[in-house]
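The form predicted on its own is given below as one chain in structure tokens.
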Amino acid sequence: MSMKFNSKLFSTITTQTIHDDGILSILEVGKQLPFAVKRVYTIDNCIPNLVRGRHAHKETCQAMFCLRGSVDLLLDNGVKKEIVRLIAPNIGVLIKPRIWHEMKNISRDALLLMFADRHYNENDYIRNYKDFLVFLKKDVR
């Protein structure tokens, strides 16, 4: 399944694949993945009508992908929102630091799997909307 998308809000990530007596898919740092990964986290059997994430990092990258089922992903740099529909396993989204995201519309059956380029910090997460805006305007980078 191809998944294209022009977005300055994010960019996608494509896993290597080789189809044989299945799809074997590849994710390498360095290649696909741009970081060094420090946390790997993953999302599922969620609630119906669940929305997660409501939240953006102010250093953490972070990439998405959808294994199985579906999620929309809202992102939202503050100026611009946008929502990627993820429903294939080998595309996924590079979110960076300073972009709001929430996960909408999560099938029951999907399964989110994460990958970050810092460990758990609680200090690195805005929660509040408007506190996020507030740190939009005071980070000018």
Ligand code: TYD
The other form holds:
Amino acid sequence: MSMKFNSKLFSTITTQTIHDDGILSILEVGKQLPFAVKRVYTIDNCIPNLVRGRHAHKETCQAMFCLRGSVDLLLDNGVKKEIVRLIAPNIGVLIKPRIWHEMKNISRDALLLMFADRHYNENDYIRNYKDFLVFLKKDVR
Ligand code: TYD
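Any chance you could show the form predicted together with thymidine-5'-diphosphate after that form predicted on its own?
Every component of the complex follows; first up is the chain already shown.
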């Protein structure tokens, strides 16, 4: 599936780009990036057929960019699922809390850049899909 806009499951983030003798791709907190960044990490060198993610966060909000290569990002709110394919460094996806997500079809050369609005905390993860559905039901906001 190609990039989808205005979805309830996710929104895309488009960097500011400046084309000169190269391509400058810019993210500013409060402009393109809707949260203050507390953690940045990369994922690369993934083995073939690897599926990463397979979890949801209770509160952490993240943004994912694919700087090189390609990846399919599956997003699931417990009711519906969508897959967005990331193929360029200038368009990323906002992964809100309470969204189950999986990274699939990660190309061998893929370099993912992740931003998070809080520090790492294993207690913020829901790693079991059944627990995710239970969490969505009991934690009504
Ligand atoms: P995980 O978030 O499950 O990876 P992915 O979603 O890419 O499949 O993290 C993998 C391991 O790394 C897990 O043991 C937790 C640890 N980890 C940290 O210690 N700090 C971090 O910021 C992240 C993202 C993971």
